[in-house]
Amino acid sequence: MAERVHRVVALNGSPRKNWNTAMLLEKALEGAKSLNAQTKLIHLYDLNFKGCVSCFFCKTKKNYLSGRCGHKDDLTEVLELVENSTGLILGSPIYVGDVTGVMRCFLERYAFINLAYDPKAFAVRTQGQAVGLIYTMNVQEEDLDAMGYGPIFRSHKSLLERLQSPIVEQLFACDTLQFDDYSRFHAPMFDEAHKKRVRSEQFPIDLKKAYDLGRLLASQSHSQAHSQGHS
């Protein structure tokens, strides 16, 4: 494996490039840059890729230690970039109770190449990326468990921790603004005035949390890159 670079990569799992999720990811990368990390934002909806195709290339005796996916598509370079970076931020809106399909596909590919199939170890490698998980959604934070979201978010965190990510942090941006102009859409269950008030009052706080998250991951990943460079 190539020496890891002090780099934080952010993956946008939203089809929107300039709305809630993307804005939070950009702010997180701004925080990482403040600690001199290299940064890159990738929009998953721009790529042509699938989830795991069960080729089991990564589980063959010849290849399993490499941690490489054998299926070649637009995600191949992304996985290599992530592998050689020390920080990773995944951002996704919640669609129908879970992360978007493209983010789920990424998680399958990212996780499976490091899944050991070994009773003595869950992960192939003992050192992963410091990971931040950013979720955007309509529901209020106190309703996450009632909506069934809590177990999903906890399962993501648990999986990444078991894959040996040295730090896994989550940020929840709740009750987010969906549209610039609610009058154009049939969405009577939402109060436009309330949504815009949350946008003006709470979303700046969420952006600050994202910035701090980026700094946290960059500080962790910088230490990781430094230690690897002197190992």
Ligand SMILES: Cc1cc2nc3c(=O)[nH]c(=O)nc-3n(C[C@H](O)[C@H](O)[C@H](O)COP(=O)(O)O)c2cc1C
Given for the second form:
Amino acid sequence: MAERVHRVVALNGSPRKNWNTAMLLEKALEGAKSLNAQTKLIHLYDLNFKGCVSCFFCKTKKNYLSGRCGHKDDLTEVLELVENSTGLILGSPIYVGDVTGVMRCFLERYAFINLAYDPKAFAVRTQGQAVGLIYTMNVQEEDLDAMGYGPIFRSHKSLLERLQSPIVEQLFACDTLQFDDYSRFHAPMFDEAHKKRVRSEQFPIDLKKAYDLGRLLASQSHSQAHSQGHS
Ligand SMILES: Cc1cc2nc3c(=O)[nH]c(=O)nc-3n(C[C@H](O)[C@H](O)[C@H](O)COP(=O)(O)O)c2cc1C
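One more: the block was the form predicted alone; return the form predicted in complex with this ligand.
Full complex below, order starting with the chain above.
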């Protein structure tokens, strides 16, 4: 049997291309690459696109099984890449209690084309990408529940599971370093020394988790593919 090519696509929902979220995504792709997966990192802020525009092309009787979005913009190509991927990694900072607007727009489009208005089946197709969700935020891990973030994170996981993603894994990088120099900003709630300590002690652990996540997605999509009998 010809060896299957694994394709892992990572989407960066941060406007920053070299800071916390991007670093974790790059590390995750490094993990996927270590298992010979083909990888691609896309910065959503480079693209011109909107959330779902309610055209309902994807709900027409003729097209609903295709999982295609009828609205053409810069996300069209990304949705095609994702459709042809075996693994998808979504990375986003938390902005005002949720993923960033661009990531939310992506999720709207990705979810809506893949869900059916059908009581018998939530997802239009049984195929799906193994998905990794990487979140970065100021909040400390022990405060996630008190801040009310638990239900938001659980809703992302449950949505992707209902869309038949074979795997949905989440990684939370908390208490991240937001600025390189805190002295320039009015941000008395943050202790720069503490933030720098987290960056030097905890962030490397988060990077390792991201690497392992990339490997997991590449390897799990591999076994999933074989168990489904794909070549
Ligand atoms: C507009 C904005 C809103 C933010 N809102 C939150 C928030 O609600 N909760 C939180 O924990 N961090 C919040 N943050 C901090 C970021 O989530 C955090 O710095 C993140 O790691 C940034 O990711 P990046 O370094 O990849 O850009 C916010 C940052 C910005 C710029």
